[in-house]
Amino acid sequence: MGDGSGADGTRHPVHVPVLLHETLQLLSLQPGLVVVDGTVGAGGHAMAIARAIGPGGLLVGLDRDTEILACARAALAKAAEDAPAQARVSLHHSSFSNVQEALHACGQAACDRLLLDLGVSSLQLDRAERGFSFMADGPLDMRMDPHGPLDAASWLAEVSEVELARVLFEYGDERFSRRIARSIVYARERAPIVRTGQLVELIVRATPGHARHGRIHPATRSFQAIRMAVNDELGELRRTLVSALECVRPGGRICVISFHSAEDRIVKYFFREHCEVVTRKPVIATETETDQNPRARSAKLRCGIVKEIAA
């Protein structure tokens, strides 16, 4: 997700929505309509949509995060109070593939745009309790959904050594992939793998000298893969479009914000089997955007809009 500045504890964190105008008008927004925002995080998306499909229009948000809810739920009530003539708004802790559950939650059997803006928060990147960030020590976690069943050190120390090299091969396109998953399956014989420092520590050893001081740290692809595992990301995108089909309204569109090359195929070529493609390439964040908030340097934007059911 393309948030900003995280959270101390004792403040709301500063949210930076990535392709905020591209979206908005992408999504093609009036008043009236129902809008799902299915990674609502901290409710920079959600705010601008409310304030474009209000009065009279619904937005249903969503986030497996609970304490990102939270955030959501305070920044949208704070808008409200502010802008009174905004859409009503309907808030969820729900895995975004759920998203026909929530709409029935609402009374509503489809919503006319979905927007998806997948990846990991800085709100999340930035607690070190939460386990997402190479950068400080901190639990080996890594769920999306706090109360999940599992988290990313359960996960190590239970996947074979072929599939660990596998995942840190295709989710993060770690080319020492093998000697990654090597090092990490001897370690753990001998004592568990529990805490963020000792995940890095045991990648930066494995990573060749030559390759440990590059433009990127040496953990940043095995900590993203490893994440995209335990959430399940992939497979939660690919079931989140099945139901866009059949929860989305014919002529209405859906938005989704990638930050990982296989995110963005399966969007691309769901899309093309699936809707009318409205962006034939990605968009992607302007120069100026990305000097203000660097993680939307991997930001992809698509649209597609659903078919109209033959008659």
Ligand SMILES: C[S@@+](CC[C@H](N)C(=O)[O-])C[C@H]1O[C@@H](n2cnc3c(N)ncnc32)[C@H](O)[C@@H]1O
Contents of the next structure:
Amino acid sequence: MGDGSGADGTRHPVHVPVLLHETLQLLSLQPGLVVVDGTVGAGGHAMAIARAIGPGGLLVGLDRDTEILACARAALAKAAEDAPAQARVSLHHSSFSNVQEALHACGQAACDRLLLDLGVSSLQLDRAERGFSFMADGPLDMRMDPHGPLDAASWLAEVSEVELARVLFEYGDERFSRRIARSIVYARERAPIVRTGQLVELIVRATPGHARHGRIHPATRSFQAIRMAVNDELGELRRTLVSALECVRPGGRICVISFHSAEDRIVKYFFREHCEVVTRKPVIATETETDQNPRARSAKLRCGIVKEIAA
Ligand SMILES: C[S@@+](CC[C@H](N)C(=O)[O-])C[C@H]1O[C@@H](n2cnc3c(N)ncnc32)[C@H](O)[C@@H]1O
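Switch over from the form predicted alone to the form predicted in complex with the ligand, please.
Now the complete complex, all chains and molecules, led by this one.
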């Protein structure tokens, strides 16, 4: 699904699953399969999967976000009412790195397909009180799991200047990472940074004048980087891919949609090393899709088949 906000801050429809057609094709779905959607979000991909695997299939959906999971539950229930020939659905409030536990809770030793559609959803970005957006002032939270232990304000209060600059540079490709990190550390010694508005102001002031009016808002990259650090997004992805080798049956497929070059690199090398690669190059959105949903512009879809164990 699109996150509802392009890098330029434009709004667009909320429930638009990214690369839906391409994902369904690569998942190569058949009736009766057990499929895990590790990022069920608002249920866009999940509803299409539940239809494709039919009443004999099982869809296991996970999301870290309880609020979003409630939306997925309502959307999937409505879809099942409208068209009853759908898979059984089991939803779990959990990180996708716990996919094995979720399968066991459903009485399954393994699954046939695993989908991860990474990043945040528009339902998270659109709510200022979740603190993901630089577009509206709110508490500096950014936790995907609203009950998670560490919010962005606490992370920013503790992180060293060197580590902060690294995060901004590596996860945000922020070329002014050191200036921004210095200015945040200087400011937090005077008053805690607890609102998104405060952080935006600091970042804008630390950005040289000539770079303040580019194609994207000057806080875009830093917000993305801090969100990725607070939610340990790359660590979650690495751990999940490793555990997928145990919980996706040999011959089963893993599809990952990523929005960040570091994520795409992790997926690419993982598939190369451990799977039969289906997508030599990542699948990207058509012009028609990106016209309708600007977020699809940075989406990259890769698919790997878990290797059969040699006899
Ligand atoms: C781009 S949205 C997915 C949208 C979904 N495919 C759809 O069609 O509606 C990403 C979702 O993944 C969830 N998420 C991100 N990291 C997660 C993790 N480690 N474990 C579980 N859910 C995660 C977010 O809370 C968000 O709801």
